[in-house]
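Let's start with one chain on its own, the form predicted alone, as structure tokens.
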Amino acid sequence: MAEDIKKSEYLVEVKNLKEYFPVKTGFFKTTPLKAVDGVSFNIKPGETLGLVGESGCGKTTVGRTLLHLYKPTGGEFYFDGELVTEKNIHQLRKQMQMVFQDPYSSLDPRMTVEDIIGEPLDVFKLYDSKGDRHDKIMDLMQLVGLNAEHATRYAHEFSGGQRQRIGIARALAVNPRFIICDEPVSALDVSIQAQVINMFEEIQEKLGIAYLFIAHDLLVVHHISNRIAVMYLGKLVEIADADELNNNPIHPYTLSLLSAVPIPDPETARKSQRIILEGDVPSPMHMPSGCPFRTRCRYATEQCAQAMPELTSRGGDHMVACFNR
């Protein structure tokens, strides 16, 4: 019964999640690139979870591998208290989709557009006919807000925010019920970045999909986002309500994140104090002991040189892994 009540709170929970890349550093010798190094965290049906954090940090690496675009190094992935393996992620594919950051490159430049949004039709035989094909391809590009005069041309006709479009009726033409969004309007500019988050809100609330929104933005991730983690060298260091992380922030890296967030009001512009970290970012090829944001920390002691902070609840479902905030 404990375990039926589980399953039907979260659709994604993420236990303990790795992806070490093996690095050639001498002839016979190989070191890890600890990509993600124990990442946990769990997604309610239909809810967003923003995750951010500066390039090079693990993000993407978080998304490829839940969908065994890399293999696991190591942890555990359930999707509706299922555990994806090796030999159910082609099933469960159809129900876990991904839009990629770049538009311009994710779209086979030598399909139509009612080619590359029919392909996974094609691949999971989800249609009777071909005009039963066609018909949903229809459908999905009036959906995403593509004219029917745009499915015979190519992906090189269209401007980012068009493009971008395409790869996301790409991802719902199986229906699925969680979409990873890999900085899906990064590469758009800031006009067309409003009206995709827009769309992505829209298309959430009609078919209940629920996102992992993975960006750099703090902007952007607070405002489709109901929820927020930050991630520091492949290792969650906050998470916490949208609202509540923007208000409350807790630990320092998130602060300085923050503090980075351009405010349009002038007069409150120049009572903010802007948090500059001090130091480069660790390679990831030696990091260094206990918490990996230590080197960079204002608030570091020698605790933070011996271990790594668990999160812990700080009220609610507040969690941050800092021993001195």
Second form
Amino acid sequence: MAEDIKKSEYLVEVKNLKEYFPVKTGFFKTTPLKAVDGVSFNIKPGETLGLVGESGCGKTTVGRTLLHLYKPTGGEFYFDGELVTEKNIHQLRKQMQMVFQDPYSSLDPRMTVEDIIGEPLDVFKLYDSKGDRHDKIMDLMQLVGLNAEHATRYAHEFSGGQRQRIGIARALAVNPRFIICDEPVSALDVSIQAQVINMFEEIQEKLGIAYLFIAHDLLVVHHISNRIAVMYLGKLVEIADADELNNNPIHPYTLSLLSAVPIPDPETARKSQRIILEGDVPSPMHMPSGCPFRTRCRYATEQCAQAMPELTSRGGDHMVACFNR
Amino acid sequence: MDMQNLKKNPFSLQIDPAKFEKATDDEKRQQDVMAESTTFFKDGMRRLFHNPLAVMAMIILAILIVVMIVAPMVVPYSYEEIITVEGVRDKAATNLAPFEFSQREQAFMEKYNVSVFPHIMGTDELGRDYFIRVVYGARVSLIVGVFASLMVLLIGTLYGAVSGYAGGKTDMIMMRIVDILYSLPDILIVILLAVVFKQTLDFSNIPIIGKLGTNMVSMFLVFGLLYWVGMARIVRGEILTIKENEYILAAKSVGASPAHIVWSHIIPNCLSVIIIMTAQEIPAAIFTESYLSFIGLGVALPMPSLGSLANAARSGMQSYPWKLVFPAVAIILIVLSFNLIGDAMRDAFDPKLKK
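And the form predicted together with the partner chain, for comparison with the form predicted alone?
Okay, now the whole complex, with that chain kicking things off.
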């Protein structure tokens, strides 16, 4: 019985996901670069989980590892109760798709829009005839707000926002239930960002797709996400409902991230205190012992150097990995 | 308007919305001005045809090719036929200067009051029409050049694509093989292989290929076996950069197979490099063919080649200089044209050189 409830509640279950890249450090020596080191989270159907963190903390790697674009080093990923392995990933790609960060390099410059969007259809043979393929592509283009006459054009003839729409249409082509959005708006202008994000929300409402929304802009993530996970050096440090995280951040790293969000009102901005982190992010090749954040944390104690704090509940769904707060 | 007034009454408030009307769909469409849809290939071709040197080279090459095709139909002599007058061998018709007729031919013309087709480039030491021999020699050179570079294209692209896409250890081993082949003195190997193939291979039983002659086929093989390494290196390098693009990752994430990725994403994106390399390979192959024929390892007699014609003319260089000049000029024109076209293609298709 317990199995059934679990299966129905979460679409995506990630347990202790690990991704280490071997890096040559000597002639025969390789050291693992721990890009993702034991990340666990769940996503319900139709829900959006925001994943934030600074550059190089492993956000993108999480997304790519879920789709087996990188072979995971360890951990388990259940999709709709089914363990994702090398064998069934091809079929599961019909249900999981990805939108890429850079709309300029993620579209083949030699292909027309119709062929780019049609590629997943071709791979899975999701049409009966040429006409059917064309109709499906037209529907997708309409869904993301592209005109029918754009179909024969090449990617370089579009603006960044339109290109990202093409990328989204490609991801939607197989009618997926889960889309990994890998910083889909960070390469766009602020005004275009808003359009694209609203489109993501509209599509979610229409089709009930779950998103893993990776970004480094907390405002954007807060806007679109139901829940937010904060990542630092390959580990999750805090995960909570979007509003809860915004109003009541607990982990010192989340605090500093939130304090860096620009405040539009100068009066409030003057009063608020900016937490400036000292030092740089440690290299993932030489991770500090214990908690990875302790080298820059003002609450750090002896204990932090000894062991990595586990994610523990601070009331409801609010999970934090910190000993001292 | 003074500043005070402007502050109280900003422009945005001075505008009366009632004076505006919504654009109709038709008017909106008029605003939707987009340049003609252009592909990378079309764009490159446009730039290629704007290069005067390239256009000149193409015209010269086109003229040469037309001459090569038409001349054997028009000229009544064959490349291996010694000139005959009224069915009798004209032994005096050797080493004639351009447009010169032998005494027998003149007598024949006067007798029947007809004109004999002129020897445009004179005749050779055996009394064969030199023009038609040069034309056939150029044909051989061009066929060798084109087929050899097609072989290079095929082997080099396949090898480079596999090596570049596989990466890792496979790439390492495949590229070390290329390095070894690269370090061999190629002229020496060409000569050795040409000699070996001449002795051991016999293609005369195979249709079409047999007609070309064992020598010519062995020449293709020699080129194919040696010169693909450069192409393989270039293609591999290109693929290494292309496969880092996110659209390759995107294709993987929609579940495309490696063969599909290589065929529909990687090859089209390095096509321009492949075309340019092939265009530059043709003159190199023609040059090597001429060189091999010059030292006597090329096509078999009586089939002429520009190189062997030049070699034969060497002995009589002081008495009959035109016999060296004609094949030499033909080699120069062909090689120079291909080189210019190759260079212009590189300029036209290289996005880094885009103005």
